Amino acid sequence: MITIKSEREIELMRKAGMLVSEMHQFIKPYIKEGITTKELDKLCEDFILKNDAVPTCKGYEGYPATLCTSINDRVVHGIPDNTKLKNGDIITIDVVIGYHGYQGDAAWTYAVGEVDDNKKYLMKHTEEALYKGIKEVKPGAKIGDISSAVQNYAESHNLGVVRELCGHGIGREMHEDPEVPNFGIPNTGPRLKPGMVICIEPMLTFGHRDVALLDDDWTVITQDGSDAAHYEHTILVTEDGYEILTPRLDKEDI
């Protein structure tokens, strides 16, 4: 069931994305060379958890920590472990956290050190491809007009949609109605109303989109080896249109 939140909700929604953006600008400097992703997970929790919010990832469906770390071909929930970030990969760091039972959720690709002109490429168009999604957004719209502006953006720069993962709504739950695609028809699915709060976040490969899950039952690889990125927002819909509930606070979002 799709909910709409009440004026309530959506300022603690907004106090929870909040935070997340604060969270995402903290451990922007720690990630670099010969730290561990475990090391990184250790720093956000601690400050999520002064910031009197919880790590809604740890724990979830036995899920063991408070960030996802994909490094590389890794798509999305990496487990944070003991392996230590090298010069030239690039990591996403998806979080979601709660505010007094309200839920936010972002994730970046984040570049270490210095990565080559494909990784270059495959981040910045898969960023722009969110937001390409986003500016679809507005009251009278449909899931699917987001969908497939994701899609036909991310295919005419022969990027790779992963289809067996998508967005979706947020707000008590981290993972509520409706589904958000990454691919998709326009002026079909749900219709967008305001007070709906979703979560948009292409996944996209710099090869073939096929994907594979590990033995750990959590980590999702792209099957080729090739490299992915994922970008991520909270967004509520308005009635003249949305607003980001994570903002980028290190840059204006596009």
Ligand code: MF3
The other form holds:
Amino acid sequence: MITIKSEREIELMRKAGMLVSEMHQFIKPYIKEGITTKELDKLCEDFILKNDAVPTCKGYEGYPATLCTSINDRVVHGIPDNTKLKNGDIITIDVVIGYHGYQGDAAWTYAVGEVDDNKKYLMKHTEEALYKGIKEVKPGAKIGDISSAVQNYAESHNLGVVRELCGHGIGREMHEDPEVPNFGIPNTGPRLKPGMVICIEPMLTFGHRDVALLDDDWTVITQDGSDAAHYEHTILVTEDGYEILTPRLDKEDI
Ligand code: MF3
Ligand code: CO
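Next, give the form predicted in complex with the ligand, keeping in mind that what was shown is the form predicted on its own.
Below is the whole assembly, all chains and molecules, this chain first.
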């Protein structure tokens, strides 16, 4: 069931989304060579708790941490541990924050120090693919319009579209209907209405799109070892388009 949020619910989701944005802004300066993903996780958990909010992933189906920290060929759900970031790595920080019962969810891929041109290309075009999807959001459009815009952009830039994972509705729960795949056909799927809130989150690879699951039962990696990037925003469908509930605070959303 796809829920339509009331004005009151939207206000709480704006607040949850803003905390997600603020947490990304808070952690960005710490993303440097030598810090461990566990240290990043602890800093973010403290930040969330100090803000009267909840790290929703922690304990979700047994997930042990606040953040998902996915380095290089890790696509999603990398569990924070004692791995130290190295110059030239890319790391995706993905977080879900609950505020008074409502969720916000956003992921960004960050460069650690100076990264090579292939990684820069992957990051730039994965981020762009997210905004291609977002620009399709308006009342009357369908989920397939978003999916195909993301897929077309990604594939025309020779990036692999991970198919095993997709975006989702969000509200009281971090995962609600509808599913928002990153591949699909225009004018198919559920129709968007004002008050719906969805997460759009392309996960793209520099090589082949096939993925595998590590023995920890969480970490998704690329099968061929190529790098992956992941950008995600929480998006409200408005009367005439969309509102990004997790706006970037370090630069303009495009
Ligand atoms: N941000 C992730 C998502 O969009 C959250 C998954 S976290 C975990 O779906 F709790 F499932 F680990
Ligand atoms: Co999500």
